[in-house]
Amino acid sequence: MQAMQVKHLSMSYEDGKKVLTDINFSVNAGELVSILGPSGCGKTTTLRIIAGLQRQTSGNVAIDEQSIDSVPVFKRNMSMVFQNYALFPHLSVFENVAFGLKQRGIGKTAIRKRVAEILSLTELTDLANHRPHALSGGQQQRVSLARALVVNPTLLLLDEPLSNLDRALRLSLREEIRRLQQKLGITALFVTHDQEESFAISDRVIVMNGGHIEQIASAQTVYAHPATTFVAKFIGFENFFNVTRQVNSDEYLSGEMHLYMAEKTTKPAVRLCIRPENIRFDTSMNTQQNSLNGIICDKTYLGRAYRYVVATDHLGQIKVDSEGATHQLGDAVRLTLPSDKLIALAE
């Protein structure tokens, strides 16, 4: 197993416009890591870079520390899985699978015995003989997987390849590549604008945007802990307080509105947010610490709850998502911020 690592990518096209600003991560050997943020952000360039097959501006790509610059996109041993599923329409599964041993100049035995295991492994044994055309969407990844993983590559790379899928479909994939990735000692990095399905399958998260990384680190820091207001937002943090902090303590000021958070902080936060479902509605009407009064001025059904949106004298416009509430339009209600679900950001 090896490591990846990418060192002050940058790539900027002709025109001057940039599309990476000093882009530093690495993979370690058996990782799976993936590249979280919406459409546009440079996770999907960043990953053709590390493939080869587009060129970066400065910086560069190494593997156990060793650049691969100059290595061809053949010579990498990486393989990549694509939205798109890219299978040959005119081989049969087993003849898709196979299609990068024989590339490789291996006899035809090994390529047998090879293809039978991976085809096992993803559940596709049955499947050995059909044309892609015959295949569902969910069976035509799991071949364009399997087709992956046969050559036993460096670094498998993966880029949105659940998204043409279903929910139900996704959800069942997103699992087997994890339990593939894991069984096979694999070192993988994963591309995504899915929150859910980030944090579902991967050991650590780098959060994208505009071309520059705002985070890395684990699912479970990223969701508690978001480094950055942009973040924050993009993992579902909806109600922000600009605030200044009082001296020596962990007390905040939003205009008249005092704030306290439960965790100590060095950070000097400039605005703290909290996430809808973690705001209480508070029956007792009673004063408590970081709680204030509002009126309900919408109220939408979501399913899983209900989102409502309180108006506040001091901290404006405030969202809340609660299962058992069942206030109304116009309604006085009471909310309390627990000081432990707050958030301090530096910008």
The other form holds:
Amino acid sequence: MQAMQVKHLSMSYEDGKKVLTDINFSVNAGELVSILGPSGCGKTTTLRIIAGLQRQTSGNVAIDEQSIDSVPVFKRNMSMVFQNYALFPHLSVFENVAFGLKQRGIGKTAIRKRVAEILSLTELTDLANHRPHALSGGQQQRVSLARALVVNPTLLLLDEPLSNLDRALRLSLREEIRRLQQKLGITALFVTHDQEESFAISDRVIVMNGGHIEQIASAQTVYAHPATTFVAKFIGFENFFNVTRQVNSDEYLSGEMHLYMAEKTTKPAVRLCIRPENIRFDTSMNTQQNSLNGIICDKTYLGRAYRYVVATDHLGQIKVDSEGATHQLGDAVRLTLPSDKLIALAE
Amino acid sequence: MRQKKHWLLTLYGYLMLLLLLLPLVLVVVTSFGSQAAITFPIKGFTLKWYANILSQPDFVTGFKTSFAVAVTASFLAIVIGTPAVYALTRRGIHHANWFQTVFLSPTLIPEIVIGFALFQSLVIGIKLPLMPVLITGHFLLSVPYVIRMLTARLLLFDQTIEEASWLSGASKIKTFFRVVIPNISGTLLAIFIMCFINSFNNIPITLFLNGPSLTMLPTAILNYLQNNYDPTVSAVSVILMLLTGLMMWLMERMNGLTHVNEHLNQKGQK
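Cool, the form predicted alone is there; where's the form predicted together with the partner chain?
Full complex below, order starting with the chain above.
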């Protein structure tokens, strides 16, 4: 069931600058969808329009098929977790979490019971009487999460909630958010610029760029089959070859080089791409499909692998990640681009 | 970080402090002198001038009126100024800078001109009684303080906290009273005290707007000085100093100014 739909959402500033262009997507009940994109791509604006904090220029937002554009922010029954926590400084942890329930006119004993439940679920019971400023960043964000969950929102909105935390905390809180979201069956929309974060946490990923949507798919699909050049670049494809001519549905010509695909493409491609870690060094020097000669012109240690830059005779510079340290600057090598790892991009 | 200070700078600092405080010390000392005129050094020691304050009806009623006017004007300035500042800092109002300038303009116009203008237009012109005009004058005097100090505080106050409150189900008005006000109450009290002190000690505006039926303390002191040169005036001054000092101390305790100063410091460092 679709819990929330966004239809033809557009937004531009008074000076005519377009922030969002025709955004369409939906979030199913109990699903966690993330919006992934670089800063300034319009992901936060989309979230804020759904929350009612900003107004769209056209299009609408609907909950259970009902448009909520005329519903003010404080009546939308949504919750939001902010990047900078945004806790109420003058209230204790308990009072922060109880705030939303109080606004809903719930009785004192019921509030106490419900808050205690959520605090224990988020492991904050011991901190109930502390003020926000006495807590660490990670604790503050857990309070913020508890405050968002306690009201049982129709939609939970998370705006870069992990970006202010250090890496270890980011990972553990990420898992906690996912665990609670699934346990409580909450529908959630998660905004982030971090590819790994969005893949790890969500059922589906929406990739945004320049105010429009580039791709909506599962993390696996986005990773393996990026729909556009932008998506491919954003998720780690670093070698792009312009298509000069399509020879067959599975054979392309890039300059002088014939490139064969494992699968036939349905749409004509403008570009082929491949990740650096999927390219192999060939020791046999046999003539194979998709192989070509080159000379190592740069070598960098990345930790997990060495990054080689190879000047090839047909496809320009190609980046290759390999665990072996065997090749040196100036070495002549032979590369193979596995046909099942080549991705065709239609735009 | 604590830096080692140069001895010359320290000396200079103390010298300035002495320069500022010496006249006050003289006033305190002369208030205890038993001679009928203010002299220094004093001869003898007496508290009779303090007792004499109470036997001067102008001082007693002046104190009461000044107190009432200062409280009313400061209160009005905060009640009217706070929503204005909130709108200016939060709502992306067109020409916000222009409004800021208008609100701050009483500090740019000489107070004596404001006093004269109010007297000319409201008292002579439309024959309003003195009291409401006097309060208006002191209100105008106080508004710039509210605008200045509260703008700094509200810019410092994270707007997403208000958004979190709206999303939690609190209307914008409820959020203003339940979330914004409790977080700026220290600053509001500090502003109130600042306005109060300013209004209570004001002469230029008050001078035009008092009369036989309306005695204010600062003008009462001036009048008294014209006829008598005895230490009663010193004694009144000491009382006023103590009152002001007490309020400054209260203000510091409320921590209201610290926030504003921190904000200004942060801006200065950027």
